[in-house]
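Coming up is one lone chain in structure tokens, specifically the form predicted alone.
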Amino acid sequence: MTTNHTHFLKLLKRETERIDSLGIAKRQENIIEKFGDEKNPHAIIDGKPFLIANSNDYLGLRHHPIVKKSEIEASEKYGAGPGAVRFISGSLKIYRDLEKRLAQFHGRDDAMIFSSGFAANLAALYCLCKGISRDALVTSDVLVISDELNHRSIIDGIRLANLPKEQRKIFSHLDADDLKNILEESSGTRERVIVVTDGVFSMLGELQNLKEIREVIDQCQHLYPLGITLMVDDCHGVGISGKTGRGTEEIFDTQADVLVGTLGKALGSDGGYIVADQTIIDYLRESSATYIYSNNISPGSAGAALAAINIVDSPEGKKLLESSRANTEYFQEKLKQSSFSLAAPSTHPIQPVLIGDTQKTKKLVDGFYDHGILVTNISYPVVPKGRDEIRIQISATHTTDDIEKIVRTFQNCQ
């Protein structure tokens, strides 16, 4: 007998019939089965080596011995898992001297620790645009202006606060001058203001220049009763860019008032966090649903991350950070000398081939991971459409040979 709950499970399966047509399908996923020993381990699947050219671990940390040795040590002192949500069952120390190394790391007050960076987003927008009690004395008469490009936890922070159309805007993409102008526009309207926007833009590796638009916000500051509040998330940009692996904020010499990082990316582990002054921090332990009601990360994740802020802040940490901006010079230039291009210039690791077209994309990673090499296409609508790219992600560990295979097989499968 045919039910309306089977008629709604046809609805479901035909949308992904037409997901899997237009062959931009993420679900079927690799099944890699272990690493190798290499110095840049290559991912075994099926039994075979495929060298990783799409992954976020930009300085090969989660395969340090000394970041895999401290998570054991943490998980056979405080076992396997947190027990319980902080507030229930207490808060372990190996969580509290994290968030301390976090906020020495980036010359903050304080930190806090999520099970990722897209729950650190969605807790500091909601939480930073509206009261969450009915008592709350945080007003939610708030202007957010966000980058036409954020990332989608940012978005969906955004709409999870559920503000009037009014309380929202957009602001083109880099554009410093159109903030300005919205800002400018939108005074005496609101009484604060919350500017968000990526550090690094993980779909082309483009930089936000933070200076500029602190500029901005310090210019227009008077023009709203409770300020401006600047809020970047540089998940991309934390432990990989800036002469230390301060991230953009370093580049740029400035500080956002809250800075979402993760520490499942350049740092080899899992988890994300936010660094502000104190104030926002309390605040935030306080109202923030994804902190209060959700596990945290796993010990022996706080464990391996501690371990790979130290390794970052060391001469070793020094020597990834050189490695890592000399191969991506490297690829940039093998790649001048193909038939292919950047789609937009990247001095991060992460470096976008332009495709253009969606069903050549998708071959073209076949072709690579036929060549036994591991990459990843990036379509449409995770990016306009025609602009389909290969998302090469370029390693500290990578070696010379390895990233003159990459290039040489974009020809070869072509």
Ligand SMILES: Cc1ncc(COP(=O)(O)O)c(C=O)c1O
The other form holds:
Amino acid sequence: MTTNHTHFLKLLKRETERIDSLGIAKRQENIIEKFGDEKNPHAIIDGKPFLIANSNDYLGLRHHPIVKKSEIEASEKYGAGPGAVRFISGSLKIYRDLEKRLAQFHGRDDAMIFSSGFAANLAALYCLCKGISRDALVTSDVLVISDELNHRSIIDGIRLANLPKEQRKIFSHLDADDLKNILEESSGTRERVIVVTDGVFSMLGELQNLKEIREVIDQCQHLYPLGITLMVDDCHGVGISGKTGRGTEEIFDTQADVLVGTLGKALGSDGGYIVADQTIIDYLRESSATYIYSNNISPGSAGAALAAINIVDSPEGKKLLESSRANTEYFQEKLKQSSFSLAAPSTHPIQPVLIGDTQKTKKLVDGFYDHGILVTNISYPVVPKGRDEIRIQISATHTTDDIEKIVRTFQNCQ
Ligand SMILES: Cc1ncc(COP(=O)(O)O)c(C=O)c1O
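Next block, the form predicted together with the named molecule, ref. the form predicted alone:
Below, the chain from earlier opens the complete complex, with every other chain and molecule after it.
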């Protein structure tokens, strides 16, 4: 029987077909059956090994024996799941241990963990923009200024706050002068400002110059009665960028007021977090819906993350960070000898190789697959038309043979 609901399902199906016809569907995912060799893990797909050149696990920590052992030990001690949200059935000690470690790692008063980096960004932006109830003292007389290429979770966090258009502004990508112009032009219009940016931009591996941004903010603080708050999402920076893996802040020797990170990339586990001073964390624990009303990460993920941070801070971690840098430099050296080049200068393990045309890029990705290498194409509209790229992500565990094979495959498959 055809019902009104059937008509709705037809509409959904037509929409999925429209996406398919544009060639931008994402749901045909590779199914990885397992991983080979722990030291240089390959993904096994259809029984065949694949070199992984598209993972955020920049240090290979998700396969590290101590990280996996710590995950199992935490599950044995606390159970497989959190049981309930923290204010209902109590907070597992391992969550507090992890939060204290994260705060110490980033040189802050306190940290709070979330189910993901995405959930952390939604919470921080909503709660810092919005009065949380009619009686709340924190009002929404705020201007949010966001880098034009910020991650989707920042965009959605700002959307969630539902501020009128005049309270949302965008500054040109990586342009601290443009930020300054906006701050000066908007002077006197609002009580306070939130400036929000990615630390590392995931499509091109570019870094926001946080020192310049901090200087602009310091110069303009006096223009707003409640000042300017700097929020940085450094999900691709924490654990991997900077001499000791503290992220983009370490590179530019400055700190955000609110720093968002993930446990699910360089730290090899799962979940997200915020570090800040105690006042901000206390306020966010009282107001973040994705923290109060949503389960935390599993105890196993917390145990794994704790072990991963300890490794990053150990002599072994130092070596892994050095390998990551050396491998990235070796990739660039080899690429320079080929007919390919980067879409943007990047010192991060994200290495965006410019291809240009969408069909050519797709063909190359298929070629890589046929040669047993997993890479990802980043296509219009995520990047401007004609700037399609293959995003290579270098791992500290790649061998020189692996890197040479990746560059050779660009040549062989064009
Ligand atoms: C810049 C940035 N922020 C936030 C996230 C979300 O992190 P998570 O996967 O922990 O939700 C990502 C992940 O893709 C990211 O690249």
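Each form is matched to the other, and the largest set of C-alpha atoms that superpose within 1.5 Å is called the rigid core. Numbering follows the first chain given and starts at 1. Note that the structure is predicted; figures quoted are calculated from it, not measured.
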For residue 401, decide whether the Cα shift between the two forms is 2 Å or greater, given a superposition on the rigid core.
no
